[in-house]
Structure formats: structure tokens, C-alpha cells
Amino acid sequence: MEAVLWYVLTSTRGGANRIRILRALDNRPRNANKLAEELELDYKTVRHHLEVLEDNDILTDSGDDYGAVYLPTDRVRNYWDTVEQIMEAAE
């Protein structure tokens, strides 16, 4: 997962805004549409990197289409040291 985390957040162009993402999540968990307007970054761009995260078992949302609310998984909860880590080093 270590290494998952390091590749989806840092290595990729989207790195940068899936932090953003994920901090963001980690306060409290939000739909694509809020997390568009407090983050000011496109909706479609939020909705894909969601997808990434997700794909990546990141992230997990509450399975309602449109207004899924997403929140980090209990899988990334168990690396949140790393997740913290990484966050640093993007600063």
C-alpha cells in the first residue's frame, strides 16, 4: 500500500491535487460537487481524480451516485503515517 500511496499522490501529474483531495476528506468527508467549490478546481477534474483514488482503494464512497459522499478507507486509515508523510514532502 506504502508504495501505492507514494505513486498515486506524488508521481502522477495529478499528485498535487490528490492530496489536496485527500486532506480535504480527512477533515470531513464531502461530495464531488463541495469538493469542487472549496478546493476551486473543476468539478469533472475532481470526479476523476476521485475515480483514481478510489481505484487505487483510496478512497471509498457511500455508493449514491450523484451526492456519494467519499471518505478515505479503513485500508488507507492504517497507513495514515505514510499518508502524513507523504503530505509533508509535497509541501
Second form
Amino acid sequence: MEAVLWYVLTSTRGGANRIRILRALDNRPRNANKLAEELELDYKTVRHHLEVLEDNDILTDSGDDYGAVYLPTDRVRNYWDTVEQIMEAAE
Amino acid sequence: MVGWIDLARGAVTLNILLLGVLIYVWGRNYYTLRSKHTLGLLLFAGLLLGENAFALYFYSLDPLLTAWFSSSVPDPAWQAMIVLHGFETVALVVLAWITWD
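The structure above corresponds to the form predicted on its own; please provide the structure of the form predicted in complex with the partner chain.
Below: every chain and molecule of the assembly, starting with the one above.
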């Protein structure tokens, strides 16, 4: 999981925005639309990042189609030290 | 006619381009995120870039080696070299694919 976090958040082209998304969702779970507004990102870009983060078991969603709310998984919570370390570096 | 040496040069050139993409993404991320992980990848890509730049230099520019490579290396030896370069190209395509995401 740690290696996945480092790769997906710091070593991919979309890494910086994924860190912003994870931070926003840690503060408060929200849906893709709200997230795009909040972070001033394109809706499709946000959806793509959410998909990648879900594929890597970093985020999960409430399953209500377009209104689905996203939040960090229990698994990523167990590695939150690593996430914080990455977030600090990104500041 | 395309000779074996041209295939080898093509694979090496492709490797250099792919490493350019990886160095661009990792370099930019390292600049903003300062992660040790990204720095390690950057060094890894830099060394592989060196390897491929030397290969291209030996195949195309070095006066002594170029003469030798373009006339005196038998086909089976080229085929073996191309297998090595080709595997590297495929590996770099996979890495670039997950990194560009």
C-alpha cells in the first residue's frame, strides 16, 4: 500500500491533483461535482482521478451513481502516516 | 533496405524518447513534491537515459565503433542485441503508460 501511495500520489502526472482530492475528501466526503467546483478542476478530470484512486483502493464511494459521495477507504486510513508525509511534502 | 543496425538504432531512439517523457513527469513532480520516491525514479531514468545515449553514440557517432558496428557485426549478434533493446522499450512503454495517467 505504501508503494502504491507514493507512486499514485507523487510519481504520476496527475499526482499533485490527486493529493488535493484526497485532502479535500479527508476533510469532508463529497461528490465529484462538488469536488470539481471546490478544487477548480474539470469535472471529467476529477472523475478520472477518482477512478484511479478507487482502482488503487485509496477511495471508496457511496454507490449512488452520479451523486455518489467519495471518501478514503479503511485501508488507506491504516496508512494515514504515509499520506500525511506525502501531503506535507506537497505543501 | 532496413538493416539490423537500423532496428537497433530505432529501438534505442524510442527508449530515449520514452525516458524523456518519464523524466519530464518525474522532474516536474520532484520539483513540486520533493519526494524521495520520485527522486529515486528520476535517478533511475537518468541512468537508463545514459545507457541509451551511449548506445546511440556507439551505433551512430563514434568513428571507430560505428565503422565496426555497421560492417563487422554478424546478424545473429544484432538479433540478440535487438531482443535486449526491445525488452527495454516494452518495459518503458508500460512505465510511461502508468506514469502519464
